[in-house]
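Coming up is one lone chain in structure tokens, specifically the form predicted on its own.
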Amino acid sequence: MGLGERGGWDKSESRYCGVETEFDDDVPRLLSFNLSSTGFDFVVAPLTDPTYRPSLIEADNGSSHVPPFAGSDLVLSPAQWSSHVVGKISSWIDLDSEDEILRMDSETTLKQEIAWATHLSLQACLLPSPKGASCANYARCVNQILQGLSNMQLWLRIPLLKSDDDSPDVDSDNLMDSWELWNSFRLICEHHSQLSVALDILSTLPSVNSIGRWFGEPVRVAIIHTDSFLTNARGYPCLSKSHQKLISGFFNHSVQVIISGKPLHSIPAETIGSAANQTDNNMNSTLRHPLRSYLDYVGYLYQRMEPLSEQERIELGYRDFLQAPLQPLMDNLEAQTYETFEKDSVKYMQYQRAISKALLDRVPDGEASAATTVLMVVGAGRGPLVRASLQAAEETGRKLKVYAVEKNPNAVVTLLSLVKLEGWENVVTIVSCDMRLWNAPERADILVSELLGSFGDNELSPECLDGAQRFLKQDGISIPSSYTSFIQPITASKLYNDVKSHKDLVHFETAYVVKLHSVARLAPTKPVFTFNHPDYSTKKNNQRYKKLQFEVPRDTGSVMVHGFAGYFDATLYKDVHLGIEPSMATPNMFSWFAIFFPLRQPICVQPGSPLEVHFWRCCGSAKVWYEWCVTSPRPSPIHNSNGRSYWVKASSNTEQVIVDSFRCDLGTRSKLRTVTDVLRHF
């Protein structure tokens, strides 16, 4: 039984709630008490008797022995073990102890319990938190185990704790940031994808910025202790506003909740029966689980969350999946891709607004009946911008002559049919040609295009519009008139591991389109490259270089930078803009996802240390590519030097691929998908 479904469609793992239990050698009874009669979905239970020590058994018996596991594997079905039990590794183990006997006992027990959990086909085991700041031997042993695991996840228990530097009651010599503990552990384990975090939620929370780091880390569960709950006016447990916000954030990131601890709230006797009846009419109030009121409250938080919008529901399955960038200059788009982009009504409304303003500026009211504005749509596709232009002309009462220029012969077929269907033959002229090769019969007053990529210029909008600019009047208007790319450093553990899984250099030197979700945005965005149109400069050059310095807020603590998220913002005309830069993104627009530039080796940034990054846009005779590197706090290699791994071909040739050396597996094993594949599901 989950916490309740949001709108009857939610399949998120976060709707399942577990309970941490004590050791019980009667596992069926343990499950019956905590699951069947209560509503919890799984138990986190110790696998062996907590008094067990291998060295004591060996001293008594002097021979091999069988650890005191919690019952035979036959007491539950394989499905029950897998679905309802998470193994809790003995909490006493300390693999970094100075006591050699304890250290050896700990290593033996850890390996025995993991082996038993593997035999039971458990989905996950909860590892105890490291006992001190040094965890090298513990991490080494876990890393050994990870090399042999097939599917099971290991959840490392980490308290959500960070002391504030300026807190008057904190000893500066004993400042504690539990993220540092996790970071040391996962670095020793080489960012292994089966090592995750189980966050212990305490009664006091660190700063919002410090908490934000964890949303880019592989957090699988949040363990809420009963002593973290407050008491409401009716005597029931509740959480503070900051705790509520944190748990809601975890729900949105598919993090499961586990209730831990003993009941600390005395529910008024007269309300126990009624509360139980409201929750489960078939449950006798005398059998009420002591932690039921905590589960009910967590369920209440889950059920009151806002349902996802239709757009979010469509994108749900594609969050944090790497996608090969769309290349409309090189490839002819398919009908399904056109159809998806044409559904983005917000984008075309913005274009229509911009064209209307340009028409009003171009033709005074007194000349509206006589003057005809020549408007060229370059890259017309199947005609949405042509329609937006004609609607703007009708809205403003201006006369229009439209040239629709499109290189895709398949889209031209649709355009011809549309013109005939709508009766636009006297207004719209269709040109089947690459805009850079067309010899226009006259010059345009307004040039309209939608050649922008996720990073603004990454689909070669500057090169295309430079080629088309020759048939724009000297005082003509380009829509868009300018666009700027932006980047920001992010923690993105999942994306990093997906790139790393390919085990080659090429994938680390490729920019990916991705619907960012499980990421931590570590600093505000900063502008990178800007392009203006029309550009009449005598020394026109689309190469760019930018050095940027980011400051991570000091109260965040140390952070791990896995790469950079890229966005764009475009000025269509005057005050009409569209874009995906987070602080000023156009609402409800879905034509673009962000772009991700990975780092071959993640960079750890300490509080107060600047993060300095360099970006280049390089242009060759036949291709355009990006290069990037970090120089502070430590230097990284130049990524994609000379466009060796990834580039955009600056020519229309459907027989060539954009990245000749980009040999990625697009099968079910790979997390890499093309944008077209994703859009088919919208």
The other form holds:
Protein chains: 2
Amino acid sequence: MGLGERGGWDKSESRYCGVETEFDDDVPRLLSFNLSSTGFDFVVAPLTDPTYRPSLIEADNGSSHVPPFAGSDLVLSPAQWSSHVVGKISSWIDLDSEDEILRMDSETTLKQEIAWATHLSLQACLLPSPKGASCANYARCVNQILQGLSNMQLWLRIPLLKSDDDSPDVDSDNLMDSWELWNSFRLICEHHSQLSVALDILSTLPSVNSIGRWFGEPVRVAIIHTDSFLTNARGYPCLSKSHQKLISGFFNHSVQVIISGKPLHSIPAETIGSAANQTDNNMNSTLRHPLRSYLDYVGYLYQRMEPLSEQERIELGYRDFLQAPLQPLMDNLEAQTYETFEKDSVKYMQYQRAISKALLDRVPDGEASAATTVLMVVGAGRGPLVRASLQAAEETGRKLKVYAVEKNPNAVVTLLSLVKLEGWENVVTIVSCDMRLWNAPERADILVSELLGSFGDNELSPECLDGAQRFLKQDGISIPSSYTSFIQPITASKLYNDVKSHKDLVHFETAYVVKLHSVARLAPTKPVFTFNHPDYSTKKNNQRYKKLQFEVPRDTGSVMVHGFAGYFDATLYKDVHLGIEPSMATPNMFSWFAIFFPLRQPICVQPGSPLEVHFWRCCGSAKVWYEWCVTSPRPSPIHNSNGRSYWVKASSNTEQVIVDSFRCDLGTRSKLRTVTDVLRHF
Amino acid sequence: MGLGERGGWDKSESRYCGVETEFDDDVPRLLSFNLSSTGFDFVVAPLTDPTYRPSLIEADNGSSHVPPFAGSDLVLSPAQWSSHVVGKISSWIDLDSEDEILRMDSETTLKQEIAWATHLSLQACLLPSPKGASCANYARCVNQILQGLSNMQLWLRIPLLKSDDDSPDVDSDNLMDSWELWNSFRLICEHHSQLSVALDILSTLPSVNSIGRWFGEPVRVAIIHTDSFLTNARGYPCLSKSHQKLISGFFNHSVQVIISGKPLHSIPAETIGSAANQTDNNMNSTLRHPLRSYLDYVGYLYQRMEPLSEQERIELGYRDFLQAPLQPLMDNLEAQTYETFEKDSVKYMQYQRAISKALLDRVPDGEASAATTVLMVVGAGRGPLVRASLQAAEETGRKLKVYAVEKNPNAVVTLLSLVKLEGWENVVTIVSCDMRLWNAPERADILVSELLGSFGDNELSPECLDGAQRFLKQDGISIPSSYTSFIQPITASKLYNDVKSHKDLVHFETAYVVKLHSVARLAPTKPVFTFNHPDYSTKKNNQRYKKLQFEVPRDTGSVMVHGFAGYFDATLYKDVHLGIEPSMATPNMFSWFAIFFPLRQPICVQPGSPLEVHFWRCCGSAKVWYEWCVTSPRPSPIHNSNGRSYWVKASSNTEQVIVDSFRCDLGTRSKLRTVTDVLRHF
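Same protein, the form predicted in complex with another copy of the chain this time rather than the form predicted on its own?
What follows is the entire complex, opening with the chain shown before.
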């Protein structure tokens, strides 16, 4: 049934809403009452009679005892069980009790119920929250179960609870932050991908920063208790603004809502079926599910959400999807890739603005008709930057001579046709040549390039432009004139698990292009490496080393850092910039996703403890690579030592890294693939 | 030459003593002065002129500049370089300087010098101590070098320094504990096995606990500075008692001593060459190495050490050597193994004492001539416990009827011969049978077994005795009557690296039998699991769960926990016990080494922070295994979930784990291998 339609064509899991029920040994009746007559999509129901205890039964040894399960696969088909029931594990279990009998009973029951749920093909079971701060035995047992579990998800119930009191008496028995409990549990279970979180939403919410952490964790469901609802003027349940915002956030992250608890809002009779008479009302009241008004409200919140923008819809399929690193063996781009690339009109608008400003600075109004500016586009592709340059010339009334240097002979064919088609023959010279080999007939006033990766310099723009600047006049302008990379620590359970699933070192020491979505950004970004162009200094060096300290806001609580999100911002010319750094990202530009540098071991950072991280850009004779490590709160190993796992190939001709146009083009390709593949995807 | 002879036939590395020297571009002269004329075995000498700086040279780009090295492989053969010279890396380097030029120069120099040392086939290079508390860039660079290093060791120089002030202002710039520096460096370098420590011994030593940590770390050399020496009554250099103890500890752990610094003790002329005349003395003084008296003193300390005991000599080859876990496919023991086993007279003396006491309790003096005690030896092997039983009977004047149950038919042949040889026919009945299948003709008063592993229950003694107790009278006695396992956290770099070298999960989730030597025991042991025999309780269960908290003494400082050392203590009967728990180990018993439970990720524990660890003994239908994890200071994953990596095979016949004599015998075999292999080794 679902919560209704959100604008656009949303197929999110979060359309489905469940209800938590009591034990009922007549499951068909339970389903009929909760699903058919109302609008709930599934029930979260106990699988065993809660009065059952193994230790009271097994005194009679040897007999084959059957636990009092709610119903077998004969009363409901496995398909029905699977679509409509989430198994609720007996909530009395306490595997970390001091009472050994209770502990043993709990383990037996937990294993019996999961085995039964597996037999019924359930998709998920809800595990009760650990009873105390200690959960090692519970986690050990769940971990054993996870080792043999085929498809089922285990949702560990965790209250969304964090005291604002950040006094450092962590030793006190009062659990201050339920995230810590989750964190211990999942660390003991080694980030198992089938273990996720069911958050209990209470009437009081912790700080926004503290809640933010959960968006990087594998939260599958949010259980909203009826006593967390307020009452609106008409007597109906509603949620506080902050609760509304939280639930919208969950909807955006495919989290399903479950309603739990007794109805606490008695809806005035006259408001139900307003056009009906009194007797009808009575009948309606009998049939009506007691939690119907809570469900209606959640449906209202769902339908009220902003529809997805076109860009969001395109990017939807790429959310939190790790893209394989560059394939240096690939060569020339395909026409479709160029076409996709050229659709990012915002990017070319920015280039055009930058070129216009540069032309105006270069040629005073008085000389506009006499002076001709020599502009070279390095890596011209099918010509979008040539077009932007010519439009800038027209806009500013400056005369231009353009060299379009491109090594892909296929793209050159298109370029030549374009020149003829547009009548640019007198202005544009096509150079079908590898940049490194080109003997330029004159020097350029302006050198235009777009060789940037998601992390700025990661596609060897610095090395390419170091080589190309020999064509540039001493006072010439490079567009871009500089670029800077940025990083910030993130919680990203899904990305971490995806990297881990490869079970090797190489994938943990590789940077990935990824549309970040289900992540928690834990601190503002900080700049890493900057490159300026042109750069004529004698001891020029493209190696870099940066030490950075991040402070996670104190009210966030402890956090798990799975790695670092990387971005760039480029100054094309003066105040015209272009980039994806979140606080100043160019709007509506889709050519670049972020980059993700994983950590081999996620690092837990306590409140007030700084996170110190080191990034190196290393240059060898044949390749360029990054190394990274954390030194505080505790040192990690160096990642990607000597570029053993991940590198970008540079020229091997000389010790001095020089332009490698082959690589540069490949570099450009890497971000294009993103969009192309997305388009192919839909 | 070496420091002389220690008692016994010690071949320890620590016989060799080195001297730290200044730069000398005439290396043959340097060697001749320091080695030939005195008694030093090697020099630690700078490889490059300390005034050299790459940045001052390379302005002249393109020319192939040769750094001012001390001497080439033409003035000294690689064999000479290798045996006599440790390369001292330029001490001015500072890779974590704020000054970028200095940083780049340092990296260039470090890499040049190591490359040159590799060319000269040096065995080791001494790396200068990091200049500040931050060492990430230095460690990154060393780590890069380590990736490509074939055999050379890199010794990182670290002062042996720890402030006793344990005030928690860790943030202060004053480095309180040089161990922290080492720890950061090696974590960044991922515990690389070619990176080790050169400890600078200063005149003041930190606390004994704090020093103890270093015995679990890869310390290769101790550099003793001349100003750390005191002056004795005759004017000669000597060391304080605590320094003497430290140096003896180093000698015991194959740490080499290096003397460093200017001579600070002017030896009275008349004491040199006492029988010689004045001119001879003058000549001697000229030839005599200025640090000769320091070397003599170190040699005196070396020669003064206690000779190794016979047991120590036997165990020497097994120190810190991980023994492969049990091979459940192996079957019957060989005669040589039995023979070795039987040599551990201390063990059988304890059994005899226990049996004597049991006999006296069982049969009052008045009944001694009338009553016959039925004693069964379960797993009799070639009969050592039968002999101990008969000797106990003789000693106490009690009459005995012995059943010796043994399933190895080869051992039974020996047993039968023994009975004939000794004339035991009327007393001893040999039962050639699998314990599980034996239909005992009567019940035993006393059941004697020795099925213990290094961790007590780890060779399934509980399961075996559960099965055997059906032969025992209701008031019968089991020898042993109980046993308890113990653990303690240890620093064990070498063991950790040996486990890690297998590059798989299985080895990190396996317990090893090992003669612990180069380890730091960080806290007193705590008991883990206890088993009592016989046990007739109805809900008997051999599963166990124990949560333990260890407190590392505060003055130790931070420590690295690589895993847990395990031991056992068994009560044979009343006050007669047997075991290897260090504080109450049975002296001169060599049948068991300790057991080592590794951690997949070593855990750093800060002073005052408790270490919480959980151990489980899990029983399935066909196997028994341990799981373990740490939950504080931070949670580790569960090790060996479901016994996926390491287990002991039990019977698979029924859900109830029963006696599996095959396994029991294999169990016994495991500890025997230790000694047998050692004897084969020599």
